[in-house]
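For reference, the chain that follows is the form predicted on its own, supplied as structure tokens.
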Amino acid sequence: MSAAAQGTSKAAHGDVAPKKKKGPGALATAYLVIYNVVMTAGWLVIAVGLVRAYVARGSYHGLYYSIEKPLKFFQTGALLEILHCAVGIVPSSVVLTGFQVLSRVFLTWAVTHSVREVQSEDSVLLFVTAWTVTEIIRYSFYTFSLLNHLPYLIKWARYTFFILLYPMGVTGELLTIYAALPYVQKTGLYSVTLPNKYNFSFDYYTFLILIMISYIPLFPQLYFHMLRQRKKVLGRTEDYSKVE
């Protein structure tokens, strides 16, 4: 649900009310509210787990192990967002949503889970922290939008916190993949070598390098897209306040 419908704004001044976009039906809306509430709660559990582990240990090193299971569960649960777009109950791009969700699921399972040596890296905590704060805000935003009661604070946080959290998360993701490279190269993890009966080869080490390189063109595009969205959404609110 990469671009879920936002909360209904007040009617514009004038005799003719603006045309409202058709949203999901009552049953779909109820399901989406439940889904987003559960996901918000799940990421809050992760946040609390991180804080409790830090307080207990007095150190941020190795905090991943304290939230490993809920992180895997709720991040994997985001795959449903692709289905939501595919069946049309959320008006977002299946391709864009799929890319964003699958990239995180990939990092969760194919890198952090599969290469246990990187789980104690500080970079893992970096992206986990960024993801956690982002998802609490994001799922809260979707929940209140579906209920047509979106507090301005949550809207502001949704279109402001990414300025810091997005680069923070990307940095953690890239550093984690980079830390995994020596272990992947040494063990041949997920690689397929010739000869084999399928006459097919795959080098997971090279694949990870290509994933890292793909961040170069993709990150700026997505980041500046969000900046434009911020100006569009928050700028509109500020303009309306001035009129009021």
Given for the second form:
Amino acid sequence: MSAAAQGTSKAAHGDVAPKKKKGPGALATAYLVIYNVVMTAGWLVIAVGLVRAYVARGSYHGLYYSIEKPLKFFQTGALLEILHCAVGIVPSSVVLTGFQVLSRVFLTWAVTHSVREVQSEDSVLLFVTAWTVTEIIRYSFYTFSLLNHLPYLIKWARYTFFILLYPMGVTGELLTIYAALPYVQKTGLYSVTLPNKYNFSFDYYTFLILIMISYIPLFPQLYFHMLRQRKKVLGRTEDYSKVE
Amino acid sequence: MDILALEAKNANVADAEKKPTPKPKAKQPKKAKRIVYFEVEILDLKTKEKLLLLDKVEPTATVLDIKALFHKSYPKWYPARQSLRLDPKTKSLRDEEVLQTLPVGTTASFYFSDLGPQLTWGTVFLAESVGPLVLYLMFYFRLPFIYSPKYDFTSSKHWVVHLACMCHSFHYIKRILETLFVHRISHGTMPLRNIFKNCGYYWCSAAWMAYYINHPLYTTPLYGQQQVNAGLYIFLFCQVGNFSIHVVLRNLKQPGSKVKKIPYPTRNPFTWIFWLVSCPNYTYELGSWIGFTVMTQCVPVALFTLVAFIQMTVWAKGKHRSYLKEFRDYPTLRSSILPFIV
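Structure of the form predicted in complex with the partner chain, please, following the form predicted on its own?
To see the whole picture, the full complex is given below, headed by that same chain.
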């Protein structure tokens, strides 16, 4: 994740700028810094929007509407991260990143946006808050890492806050999907029935139930993976008590 | 002292040395034929604990022989589930590697890891094929609990539905027979969990397709009998083609021989595609499924065909690459799966 600023390989004779085989080049690093800064700013806007709306209304109900647009914009923008992995400027797995981002985008558009009736649910605030705090920390983590100046506080926050935020987000997501079910069944949203000339059918209601069930095996795996990462990352730096 | 040295000493007395016998260095234990026996120690890859020490191993022993010896001490780990490496970071050694050609001293250390329970490829292929055959028929005969009870054990009134069942069944019966009698599979085994993954995919796909084709509300193709016939002809043509290629590939390999050969077209016109493609078996398989899609006009079939195409292209490209690496004179006109395209 940190930029390989050292010139390792000898430049190929034909090249204008020396291409480094390992890690993103200088241009890619600059782009990634900008990307991560913009995302941090975006999620801060959402955070501020939530706080201001709460203060203005005096209650935490129906805050979704005050941050609907930036939420959609910045969460959808995260699709670029799949591209980053595919192109190779970020050393993460395309599949894992894709899965993570697509599940977020699915919840934003295919559930919350599509089923108006759930937008006033409190469960929406629950996952939006979890996402907001997580993303602000995550994107600032990446920004600092790329600039090789990662404050221990950010690293600690990234690998600690999830312990609470992850279950909080999952709870909010599941409750939202559950709240959407009756409306999906009633209106037949995104569903295709037989007979039709494509000989295909799709029941969005059943699909949402299957999605909810899939959380059962998936969530513990991801959660324990993060816990293991925490032990690896934070456990080591207890030996060296300096800022990276 | 070495017998040879003794003889040489005696010969000295007789006449001047015609053949100067080199003075044997007293490094190796004395044997009449001067075979250098190896000592092999096997360590656990993760814990580095010494699992077994074999002495007096023939230098011409293969990795497979060593695995057999290891199996004797550890009956649970049959050779197919052993992975032996020279170094924890390098790849597993192939069974055919000979001990004396390996970059080891006379004491060789191998790192062992357990690959888990293994199944032969033949077993997995069979399981993959029997499932779809049986499942499709269950939907065709409309067994209970699939469709609405009033349709149980009824039969479709559309001719294409019966035709589709025949084609699908033919395809998988052919595949089963080929696995039993035609294919010569060179890879030994695969891990047990693969059978769940592979079978899960094939079985679920077959069930998904069969559900719609045999559904009481199935809609027949838009262009009627013409479309069905076109799909059928494509399907049959490609099935024959696929079989022809399998026969060619079988005849390439003599049983037991590890010599690799380039497949070439034969007198059978279905094999002439070898001029253009490295893996025509995949090309014909894709063609068969395209035919089946056209015949049934069913989106799940189309999706299955698409996924099959992607997977087979990956396999074909890999095979094509290994052909290019193995043979310097490999025909340059050939693509991996689609002539001139990929």
